[in-house]
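A single chain, nothing else alongside it, follows as structure tokens in the form predicted alone.
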Amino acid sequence: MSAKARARRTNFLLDVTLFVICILLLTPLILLIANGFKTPQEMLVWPPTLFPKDPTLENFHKVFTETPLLQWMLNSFLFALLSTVAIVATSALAGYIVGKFPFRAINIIFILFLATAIIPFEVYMIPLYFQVKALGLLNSVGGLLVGYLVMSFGIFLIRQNVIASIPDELLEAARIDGAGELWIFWYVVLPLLRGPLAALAVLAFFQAWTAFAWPIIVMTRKKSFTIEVGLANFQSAYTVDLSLLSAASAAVMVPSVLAFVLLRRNFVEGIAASGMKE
């Protein structure tokens, strides 16, 4: 067998394998969306059906009229948006400083900051809760943001892209022309980091949008719930309305899917650049 034939066979097997993996990954998503159109009776049929026999929009009507789902989504969107802005801003500034001002003290601080990523959030969640309570920020977006203002991976991501894509000669030329450091950061560095910053924005938005542990202890009023906490309310002590839960979950996926579709190219490019060698 020739080398070209072996290469074609290898590529074919790889394509088939990737196709099967995609089908396996998409099956739970398809089932979730399909369950949103099923009646409660059909949800209990065994063996379960893949697609609804009698599709209905009643589940979607109920979740939007009988529960404050839109308010929960608005709370989550506001929280995720503000958290994304804060993380992008702090990561861009810190990543630039660490990447282009390699003082020993800064590198030590950077290493220590990265080391905090291995500490589970649950370890310091309770002390952080008491701090938020002392500040009077319970049941507010400000209380949620206390735990989502900085992302250690975001600083690492921007640092790697700063080192890989911004030459020192460009910064030196700007300094020779009389530009200050803030001007250089705003007009030179940030425009060159659009891709990585977009990738970081997607990660930060998903992190806040899917947050559960922190919002559930900070938000105690039903109208102030985020969407993940709100979805948990579809489960009572003894029963779970799977039809309503599936419909609500399908509706909740729309903003995150749209965000990824719009920024997918920048997301892939930014993550790929973070793995470049210095």
Given for the second form:
Amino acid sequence: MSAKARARRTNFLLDVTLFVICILLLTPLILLIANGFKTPQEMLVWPPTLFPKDPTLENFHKVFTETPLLQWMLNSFLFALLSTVAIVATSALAGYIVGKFPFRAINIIFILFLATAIIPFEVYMIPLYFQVKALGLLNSVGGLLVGYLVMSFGIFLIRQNVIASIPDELLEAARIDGAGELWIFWYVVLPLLRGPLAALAVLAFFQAWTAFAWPIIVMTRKKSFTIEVGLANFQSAYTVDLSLLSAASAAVMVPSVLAFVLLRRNFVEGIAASGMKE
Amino acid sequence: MATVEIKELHKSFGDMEILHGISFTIPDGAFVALVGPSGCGKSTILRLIAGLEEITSGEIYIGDIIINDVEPKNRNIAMVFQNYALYPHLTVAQNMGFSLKLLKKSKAEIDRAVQHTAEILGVNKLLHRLPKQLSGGQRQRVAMGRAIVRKPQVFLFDEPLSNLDAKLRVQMRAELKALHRRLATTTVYVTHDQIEAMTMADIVVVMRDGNVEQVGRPLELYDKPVNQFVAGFIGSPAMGFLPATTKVGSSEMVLSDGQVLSKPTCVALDGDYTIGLRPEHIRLGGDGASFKATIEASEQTGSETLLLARLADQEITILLRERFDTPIGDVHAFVIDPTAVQVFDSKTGARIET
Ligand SMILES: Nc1ncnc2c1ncn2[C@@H]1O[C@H](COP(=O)(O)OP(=O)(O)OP(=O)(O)O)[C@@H](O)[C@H]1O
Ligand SMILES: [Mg+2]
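Coords for the form predicted in complex with the partner chain, given the form predicted alone:
Zooming out: every chain and molecule, the one shown earlier first.
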């Protein structure tokens, strides 16, 4: 077999493998969306049908009228947006400072930042809950945000980018040119960090959008649920209304998919930068 | 424009003292080159003048003002960095107008100044490009433009040409010199290339290990180096050094292998010395006061011949302004004008006036 033919065969096998994996990943999603359009009877058919025989909008209608789904999405969106803004701002500032002003005290603070990354959120979630409660912030976006203003990984990511891509001479040139430190940060440093900051923003947004444990303990009133908490609510102790849950989940996916399509590049960058994602 | 005066400048990083009391004066409008081997503290001096580092002790004056505690932006200096330090996200025009914008000059005024400077430097066709769309030489020009545009009192250059290829470097050298003639701004130019220093500077400051070895005009350093270090550093190819002994009353300097050279003039030399021979002062010669050396390597450039030869167990370089084809290992006779031989104290390295 010639080298070319062999390469073609390898490529073909790779394509087939990836295609199969892709189908495996997509099937549950397709099934979920399909379930949203099924009648309760068809829901129980075995094997499950991939395309509903008798599609209905009843489930969606019910979800939107009987639960505050839109409100939940709005809550989640507001929470995710504010968290993103806060994380981008704190990471940019702190990452720049620990990257470019390596005094001993600052290095120690940076190590403390990093140390927080190895303590799981669940460990201090409960004490944090009591503090939030004492502050009277339960059931408010403010309370939700408390755990999501700073991201130690974000600080680390920006610090690495600052060190790798902003030479000292650039800042020194600006100082000689007469720029103040804030001016330098705003007009020289931030523009140069646009790429990593966008990647971080996507990461931060989805971290908040998919947050579950913290919102479920902070948000106790049905109207103030985030979408993740709201979805879990379909599943009560005794019953699961599968068709309603499917319809709600399918509706919730719309903004995520939309965001992914629009921000695909940043998204990939963000995941590549973090080198981790379940 | 202004004089720059440096007095007893010390600089330490932590416990390490890098500069051990530097003093020299740069006259108004002069082009001064700081040269010396890598790590001797050239960039550090420049950064102290710019205010990018704290002065440990000593004083720096620009004009009559002591600037130790003046902010970099208020020193009225401009610096060109080795890696150019252009703002990657700004166009050439924005890069050049950056400092004027900070001075809150009007847009029309900035445009005019940038346009004018760009014409001087021949980059007026590139004003809308980003730095990454420029060649190395063009970036170099833009970096200079950024410095020139604000009409500073002092220019500071830190090895600005070292990232360019050899041909472009020669061209930029001439352009920089012409620019200095035109603007007559006091300039401090750091380089480790002594040819750059010799060809461009009015005054050269030779440094070693955080000390100034000598300050002088280029040819003064070549003809009258204060010591063996300066003699070896200035001049290319470098001067060769040989141990030699002599006695009062003798007219000869005896090399370690017994060969003799005529004593330069009449000074009462007595004892052990190091003599220095400039490669370009040695000529081929058959008779008279000649010495014999073994050829170890030879390079022909067409117009010149560069020989590496062994004399009295030392390697010396010989530069002949002619073609000379010789097999390696041959022994040839050479002559040198006794007045061109430099004599150094063998212990301190100080040059002895002959
Ligand atoms: N920020 C710093 N902290 C500690 N040591 C430093 C610092 N900056 C420079 N040095 C030391 O000071 C000495 C002089 O450095 P400098 O950069 O002035 O040398 P240079 O003459 O410019 O050399 P080169 O020709 O290689 O650029 C070096 O030994 C260097 O290691
Ligand atoms: Mg240097």
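Everything quoted here is computed from the prediction, not taken from an experiment. Residue numbers count along the first chain shown, from 1. We call the rigid core the largest set of C-alpha positions that still match within 1.5 Å between the two forms.
A.B. asks: Cα of residue 10: shift between the two forms in Å, core-fitted?
C.D. replies: Value for residue 10 between the two forms: 2.9 Å of C-alpha shift.
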